[in-house]
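Listed next as structure tokens is one chain, alone, in the form predicted alone.
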Amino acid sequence: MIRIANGQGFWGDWLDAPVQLVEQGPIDYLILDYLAEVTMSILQKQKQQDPLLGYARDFPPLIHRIAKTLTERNIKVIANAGGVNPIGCAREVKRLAPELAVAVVLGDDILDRLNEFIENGHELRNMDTGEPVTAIRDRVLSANAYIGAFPLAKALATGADVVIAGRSTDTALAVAPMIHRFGWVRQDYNRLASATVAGHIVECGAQATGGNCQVDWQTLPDLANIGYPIVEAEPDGDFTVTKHHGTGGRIGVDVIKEQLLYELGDPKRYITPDCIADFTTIRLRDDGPARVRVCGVRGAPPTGTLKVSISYHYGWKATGTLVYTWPDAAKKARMADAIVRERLRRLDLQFEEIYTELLGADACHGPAAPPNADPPEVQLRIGVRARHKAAVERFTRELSPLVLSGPPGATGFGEGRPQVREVVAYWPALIPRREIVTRVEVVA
């Protein structure tokens, strides 16, 4: 049995969680999941501005902070913190923690190969719209293929203390240690599927231990010290989800079921680069305090393609807010919204969308919200999106005047004009897996 703990559900998660995991109890592997689709475009921009950047900058200082414990307890780290610059990330880790052996997995970043793929007849059609990638080729910001667990396991086989990847799947981080330690091969579909389920359960960190949980959330103990999830994995693929003793939160079948439904499409075909997992075969049972046993998972061979995550420049947006106070707060906010829209119309500005929310009235639940005829205050939130920046910039000058020229009781305008931000859009596509060749490098 090996213990695999996840201390990061996204870039920006609780900084102390990985430290807690390595210091408060036994684990063999610490996995850290940093990446989301839009994150790759952010990192690509950072790398364009500075070739030394392009990775999750929280990661090297974290490794420096826990390096001594990693060495003393023989804990290995697997992370996709490399973003679009795994080598740069690894070099910074080596600078801060030279005693650790570091390996990187490369090959997922295909931005420089897009023209090659197009010339070879790979249209990289949008999985939602069917359009070929040539429609947005001149606006592409990043392009990465999702790689699976076997390249990460190969990196572990070098003896690395820290393995750094770019755009691996979230589940691959947990699957790789099992492949490495148990000697699984690519045809072990049931075992790989079970490991994939384990990775899916823990990929969002404390969401598997009660965080963001709908079931009895008011009774969850000590969320300020919530424990992050640990998988106790066995060679046959079965596993137990648990957390360190004395930490907050809760692990139970109800909590695990919630996480299993996260980002789930066809439950019989959960597709990864390593296998297809059938979530309808999962069997759960409580196995003692803060322990859930998972078994029975069945799997099938992977598809012949890999998913590609492409981000591209779409346009510009801005969002501004004002707060209106009682009495008639909602009526005041709606009048202010109407004034802004009329002024924008008279300016003949072209927007793809103007979107308004009344926070405190019905922004979250719309018509399903319980009636509240006269709330004590309401936040008016107006956003616009356009292909051209000039229209969006003009919009940002239309909210502040309402303080004196609109309905009474306006406040919350102290931060000034809204900020114009770039809209980065997502383009999912597929590519034959034979086109993606990964490699492992040990960074000295």
Given for the second form:
Amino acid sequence: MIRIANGQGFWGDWLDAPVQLVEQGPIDYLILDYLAEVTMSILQKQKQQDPLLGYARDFPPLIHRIAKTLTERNIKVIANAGGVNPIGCAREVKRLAPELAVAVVLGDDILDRLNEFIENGHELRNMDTGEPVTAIRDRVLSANAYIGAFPLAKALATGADVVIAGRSTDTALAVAPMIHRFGWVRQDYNRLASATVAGHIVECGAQATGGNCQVDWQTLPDLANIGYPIVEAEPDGDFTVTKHHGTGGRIGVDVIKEQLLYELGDPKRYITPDCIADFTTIRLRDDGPARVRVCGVRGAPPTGTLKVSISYHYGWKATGTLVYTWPDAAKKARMADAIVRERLRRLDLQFEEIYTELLGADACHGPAAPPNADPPEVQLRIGVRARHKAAVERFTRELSPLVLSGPPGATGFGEGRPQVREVVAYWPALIPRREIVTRVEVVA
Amino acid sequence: MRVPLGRIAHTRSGDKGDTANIGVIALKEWHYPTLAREVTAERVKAFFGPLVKGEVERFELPNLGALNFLLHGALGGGGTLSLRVDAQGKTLGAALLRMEIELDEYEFGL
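For comparison with the form predicted alone, provide the form predicted together with the partner chain.
Below is the entire complex, every chain and molecule, led by the chain shown above.
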């Protein structure tokens, strides 16, 4: 049995979670998931400004902080912290923790190969719209193929203490140590599928241990010290989800079910580079306090393609807010919205969308929100999106004048003008598997 | 009797591009047949009205006593394009807890 713990559900998750995992109980592998769909474009921009950057900058200081414990307890780390510069990330880790052996997995970054792919007839059509990538070629900021668990397992086989990948799938981080330690092969589809389910359960960190859980949420113990999830994996693929003794949160079948359903598509076809997992075959049972047993998972061979994540410049957006209070808070906010829209119309600016919502009324739930005839206060929130920055900049000047010139009682404008932000959009596509060649490098 | 869905189920929601997903899970396993009968794709689509521009798909996971719904075109463009405060549909699962379903006392487990 090996213990695999996830200490980071996204870049920005609790900084102390990985430290808690390595210090408060036994684990063999610490995995850290840093990448969301648009993170790569942010990292690409950082690398353009400074060729030494382009990776998750929280990662090297974290390794520095826990290096001694990693060595003492023989814990290995696997992280997709490399972003668009895994080598740069690895060098910084080596600088801060020279005693650790570091390996990187390369080959996912295909930004420099896009033209070659297009010339060879790969259209990289958008999986949602069907458009070929040539439509946005001149605006592409990053392009990465999602790589699976086998290249990560190969990196572990070098004896590395720290394995750094770029755009690996989230679940691959958990699957790799099982492949490495149990000697699984590519045809072990049921085992790989079970490991993938384990990866899905832990990939969002504390969402598997009571975070964001609806059931009995008011009595969940000590969320301030919530335990992050640990998988006790076995060679046949079955596993137990648990957390360190003495930590907060709760693990039970209901909690694990919620996380299994999180961001799920067709449950019979959970597609990864390594297998297709069938979530309708999962069997769960409570196995003591803070322990859930998972078994029975069936899998099938993977597809012949890998998913590609491309990010590109789309345009600009801004959102601004004002607060209106009782009486007639919602009516005042709607009148203010109408004034802003009329002023923007007279300026003849081109917006792709102007979107208004009332926080405190129905912003999140829309028509499904419970009616509230006269709420004590609402926050008016207006968002605009345009291809050209100038239109969005002009919009940011239109809210604060309402404090003096609009309906009575506007407040909450203290933070100044809304910020104009670039919209970097996401372009999902597929590429034949044979086009993506990964390699492992040990970084000295 | 008519009860809100939240009496027999819990939910979790999230996003994939402009598609929101809502997992609906029976609080007790014997409530799953009621869920499967009452919480249809059509009723979920009607419940959210104009918030969902596209179709609603439903998948069944009887092994977990759960249903998975995909609400296409529900996130104002999705990802970074969306201008909504809940651009990832994180709160749509909670919204669905208010949907009324029909069940008899036997089904409720009284």
